[in-house]
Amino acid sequence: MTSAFITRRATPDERVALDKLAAKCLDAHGGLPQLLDPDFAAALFPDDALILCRDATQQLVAALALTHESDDSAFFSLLILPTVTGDIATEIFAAAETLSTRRVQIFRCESVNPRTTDAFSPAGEQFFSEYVMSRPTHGMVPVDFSNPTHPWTDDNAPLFFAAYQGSFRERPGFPDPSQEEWIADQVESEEFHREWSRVALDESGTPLGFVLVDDDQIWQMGVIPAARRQGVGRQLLTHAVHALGALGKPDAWLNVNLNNPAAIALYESVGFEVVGQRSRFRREI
């Protein structure tokens, strides 16, 4: 295999080729449909730190880009077709070192399949993986109103944060952001739907769970342990799907960690299906 190393500003033709590669990866693997959105793709694959890998026929088969760096880590985005041979992993990792010499390298891959994972396992550890799930917004069961829910406002955003913390604090790797950081992360998105994002409260006003709606995605949803298996998650989920339908979205999308079988079972019970997988790989140099 020969590789084209592009560490300058990508040309319009190269951006077109990258868009076609994203479409091929989605056709082959499934995954996040946002890969086809120009703004989303531009954020994942910035022009000034981009490597395009081509096969012997000069067809684009993989793309790698440095998105940002911390003190000791470099963060990359990656697209790779399942038709390439396993030795491309060696080339990709070697190419990454031309973009950054940080000790830890994190690779974000929004569209993967088992063959992709196998190709990278000898040189990088897969430490995170989620299913991408989807269902049509029409034909959803009616919303259950047994628990009061409230839309996101500046005043009650802390209730959403409390529901987030209560839902996920005990999970391994919980990032534990401050309230200010977490709220800012949500509202900075131009596609965040405040009126359709909801927090469920008990009679005393204590948060039971929450759901965030962003663009056509159920961006995040959680239920505190004491309120699980009581219909709170199903209520929030059905509300979010109906909300996306009211927004004119034909399909609802969400991501769920592979090690969360209870959530996967809930989503499947209301018609969501797995349509792809996204993963993160880590290596030290």
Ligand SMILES: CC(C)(COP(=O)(O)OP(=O)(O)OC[C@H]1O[C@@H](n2cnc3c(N)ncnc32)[C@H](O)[C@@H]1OP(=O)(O)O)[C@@H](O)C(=O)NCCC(=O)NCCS
Contents of the next structure:
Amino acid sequence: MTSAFITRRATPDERVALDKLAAKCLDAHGGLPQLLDPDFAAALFPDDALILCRDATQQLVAALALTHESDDSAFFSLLILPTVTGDIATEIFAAAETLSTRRVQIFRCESVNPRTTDAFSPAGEQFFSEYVMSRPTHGMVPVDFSNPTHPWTDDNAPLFFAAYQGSFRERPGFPDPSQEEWIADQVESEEFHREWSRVALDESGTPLGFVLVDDDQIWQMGVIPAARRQGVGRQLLTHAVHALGALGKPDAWLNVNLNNPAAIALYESVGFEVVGQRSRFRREI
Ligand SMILES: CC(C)(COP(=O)(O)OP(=O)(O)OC[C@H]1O[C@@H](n2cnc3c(N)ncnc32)[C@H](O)[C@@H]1OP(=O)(O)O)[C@@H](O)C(=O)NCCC(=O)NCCS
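Instead of the form predicted alone shown above, give the structure for the form predicted together with this ligand, please.
Everything in the complex follows now, all chains and molecules, and the chain you saw is the first one.
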């Protein structure tokens, strides 16, 4: 059995234990390596609303943190050790209710394993799930780049937006942001690579597709329906992986929704492999 307790401010030892828990989860079932970045981990698991669950030997087996609340929902980060035994779900849900009494509880898990999905299967639903995929940046087969591409500049940003809107409009849950909102979201990141993010245009200057590169990730890419299955996606992706290699990144990373077989097939066709899963779970109290 586990015992949960609230730490209103995690001690340095507890933060070390939390880092180890993240490393064990990544080792066992993968996920984005950013989970080991102290700033990323601190944002996911803030000290002031953190619950750590330990087993009888005092080993940390799960961590839960409230990150924010809206009028009716509470948003949590969660990590569960894949080897934990016992009824961890009851303890996690009871712990969550001590942090917030909002009716809807959303749990973000950056390294999903069978224990995580077991915990939610009777009590909640997995409503968003992405594979984490990766490949080395070296050894890409070069492709002939027949469509001219252009880097992100203030002048070109609306062309990227047109490519984004055309490519994603039909995807389930398309958020339909305004051009201003979408552009502001991209340039907000300090790691956004303007030079290596590219929009492909046809000879008349119409946007065919785009790729955005951020830190060591292919952050977003898409091709408009009329230009699909002509190699535009593969060209943009290959270009982006080369760019990450030129920036000194050993591996390229990306996330792709489990319900997007076309994109998964594209990524696999250039050597990306699934190295983990990240999900959001939803439960009502
Ligand atoms: C996924 C997407 C970018 C693919 O772009 P594309 O230009 O059509 O891809 P390519 O023509 O370069 O395809 C390269 C390979 O990917 C695979 N592939 C691409 N689309 C596929 C599909 N619909 N079904 C099966 N395999 C597919 C194939 O292996 C293909 O090689 P082939 O045509 O020689 O068989 C495009 O479908 C798209 O924009 N979808 C909507 C937005 C989106 O989902 N973006 C990715 C979010 S993570």
